[in-house]
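Take a look at this one chain, the form predicted on its own, written out in structure tokens.
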Amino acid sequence: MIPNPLRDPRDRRLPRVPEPCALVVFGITGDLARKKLLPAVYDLANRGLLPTNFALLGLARRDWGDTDFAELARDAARKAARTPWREEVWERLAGSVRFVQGSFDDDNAFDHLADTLGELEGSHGIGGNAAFYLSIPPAMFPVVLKQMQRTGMAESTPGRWRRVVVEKPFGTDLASSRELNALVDSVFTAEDVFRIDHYLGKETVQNLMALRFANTLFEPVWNGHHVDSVQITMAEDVGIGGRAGFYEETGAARDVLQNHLLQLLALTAMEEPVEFSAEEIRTEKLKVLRAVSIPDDLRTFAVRGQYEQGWLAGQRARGYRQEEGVAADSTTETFAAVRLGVETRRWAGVPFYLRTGKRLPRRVTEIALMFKRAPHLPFADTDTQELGNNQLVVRVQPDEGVTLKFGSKVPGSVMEVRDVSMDFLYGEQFTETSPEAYERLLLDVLLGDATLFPRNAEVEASWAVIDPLEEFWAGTTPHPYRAGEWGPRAADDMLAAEGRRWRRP
């Protein structure tokens, strides 16, 4: 008997809406929560995705009260939703907005937090049930999740759930990120523990599955029999702005390789998971980053660059040096590069190479294939002259979409084969704009779906990639490369070394 589609709760064509609950957010003052979270709260009530039962709280040093937070929120969502504005929306939810004043070591604050939350189990029948949202610096962590272990506001009870969201970074190396994770699992159990990389959240990557494994035409070619090699961008042309204090501790390996770029390097190379389920995706991810390997000629396959003063899109940018409150002898990368290797029988043999960069020419975050050339051709040396490799591309960002390279006749009366471009882009094809990436992500978490949040196993499992390669630039002095370009020349020479060379998205 075929099940109906209107009462089987397995279809996931319907709309998912949250139980009645409340999103805490700690750190609600911060750009993420202005710039993210607000409005993919707003956009999420806007299509009808938040439950009619429920609240917003945030907790900061502002001596605000329900009011004046509300109009914070209200502008924040409005400079920055997807969707267009509707003010009776927005009047419905600022109706449910609750703000608590004090600082994270301040026991009254927390005990007023946990006051507000229970009196609103009774006004707006949220259940009980309760997000919390850490967007604070992660030394900070400690500090909070005690206060919420001490309120009693991080246990889960029979018919009452309460979950965190962590943002990145998970630590700053595997021992922190140990006791990172032992302080939050403490706290909370693990299954209500969401780990956030909001690119696992951005529509394409999760298309990245459907391609794969919904489709008999792209699967049978996705191997090292096939494959030569595969190439994994996030480039961006902004600087680090306001960020310094962050950067200078971080630099971009830990920023963007260590969760971002591995994630997207373990859903190209994963196998196929036994059903599309938070449990079996996450074990086949955590396979491929366990069978990454590192080059033992650290030296030409692990590259880190520094951007010096050039020139984009036409202006001047300043050198990482010259921006406000890095020091004047920083040797902070603002670019990574690596060879890496993923040693399943599928992978053997061909190399993944990871690149990230600011101040590069364009923003794009691209995952390309790049096949092998054929065994034989038939054709003269001359006919073939500007042929490639063939290439399957995902691009994750700016313009979503898939990109087939191949090569293709000129036409003429002669011979001659040169490189095409078949391009599949999101927006021509659907009349509907992909959420946001917080948008799904923080909808997820009020379903409790974790179907797209690293666990523990992974988070350590990348960080046994990146501690290696942070211990070797320990103490060196990172590639200088202009602003406007694609990065130093040391990476261009780490394919070169192989007879490789990027793609220029």
Ligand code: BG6
Second form
Amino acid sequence: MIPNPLRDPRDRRLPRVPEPCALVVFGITGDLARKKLLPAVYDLANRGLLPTNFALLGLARRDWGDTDFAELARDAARKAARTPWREEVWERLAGSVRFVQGSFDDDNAFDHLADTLGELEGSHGIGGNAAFYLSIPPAMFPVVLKQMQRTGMAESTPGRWRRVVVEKPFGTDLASSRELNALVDSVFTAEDVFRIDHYLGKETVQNLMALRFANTLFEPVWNGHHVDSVQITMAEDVGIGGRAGFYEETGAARDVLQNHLLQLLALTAMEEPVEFSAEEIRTEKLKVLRAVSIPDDLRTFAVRGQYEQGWLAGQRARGYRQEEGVAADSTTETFAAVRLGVETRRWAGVPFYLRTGKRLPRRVTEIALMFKRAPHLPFADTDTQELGNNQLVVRVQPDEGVTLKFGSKVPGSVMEVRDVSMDFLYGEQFTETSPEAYERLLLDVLLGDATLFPRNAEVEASWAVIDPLEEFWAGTTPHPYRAGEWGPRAADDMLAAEGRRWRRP
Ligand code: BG6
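The structure above corresponds to the form predicted on its own; please give the structure of the form predicted together with this ligand next.
Every chain and every other molecule in the complex is listed next, the one we just looked at coming first.
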């Protein structure tokens, strides 16, 4: 075993290491595999969290051998790994990298893949266990799944597990996601299906549960008696990069509102689970998603936008319609904002404002609880002009942490009250850096821990929220906003209609 300098000797917890197994990645030459999955495999190996008997397999059309794939994986890992590079760790991993050549509709390729898994059982002692990662366009799912069924690769048997990892988007609406779920469930048993929403792998998102359920301070005020409204923002400064083909078909609401933002809403609004287990947490999230209400007046409370040419960080940024591969008259949204409700005793009457967009001024994801104003202020009006709502802000990224905003007296001879902040920053309190979301989630797949993976009922409940919005937006043109601005005016008007304003993160 290679000594692990990344492990803190004071850490008494036993590291959770999966049983011997193989990870099979479909779509190894894609963006996700190169930028996230392969580096995550290396990081896990580097932290000593992969079993000694482990194999990494890739299947692609290229005319490659094992060493070509190993080289691609090495390059990807070197470029994007989170942990320091250690050649000896890579060398060890490289010895168990296999490549299978062929296309997804090629029976021979899948027979070969099944044989290779069989051989690895003998040569690398992987015990017949394998996780299949579908990092491929959803249109390819049926053919790949059917191949796995045909070759018997998808079957878990006593003492041998087979799991599948499905990347979002899980369909494009409720009907198609049902179809997809039915298809996946016809090939794999429900507990062997892992639907990835990488936001759930983020340390700060998991901290939301620690914050709420490990403390006594916050839960008593975490409800509609004290909270005026909740704002969930996922802002990105980047545009669509080289993903025009995907994005034109998808748009902001299907790309991230349906999954990342609704999952954040579910974790914010859910009741305390009976225990910290996959079953109980997923049950509580599902209850929230089923309780989400959509406003009647969608004209005011569901806004979508599209960025036009503008300036970002001193650089000119072109408009969405000028991006390569985007139609000159595209009506795909790059910004979406909506006011939702959660019809439960805890949250009835509290608006949840969700917004996301590309080419906004900065990259920031946060959940902000905006508390009610004090019912009475025993000060002169002029003394509290600078006093806003108390706020509790969970900063998902960057500057991971939590901020509490409240009023405080300004030093001096008069009684002036102004907002101040109290900050908890991960980077200051902890010496270790957080694992990447994919690192955590990949490890959980190999361990068979489904806590951080949405169940299909959650996915379907989320589409039930998005479908009416998409229907309302169909055939309309999104509101324009300039790159580098916080979305279209209509998004500000949406909050102004109820006497509120977006936070400027
Ligand atoms: C993905 C979306 O799920 O999340 C992308 O498809 C988006 O459009 C990305 O850019 C953002 O992820 P992160 O972890 O950088 O916030």
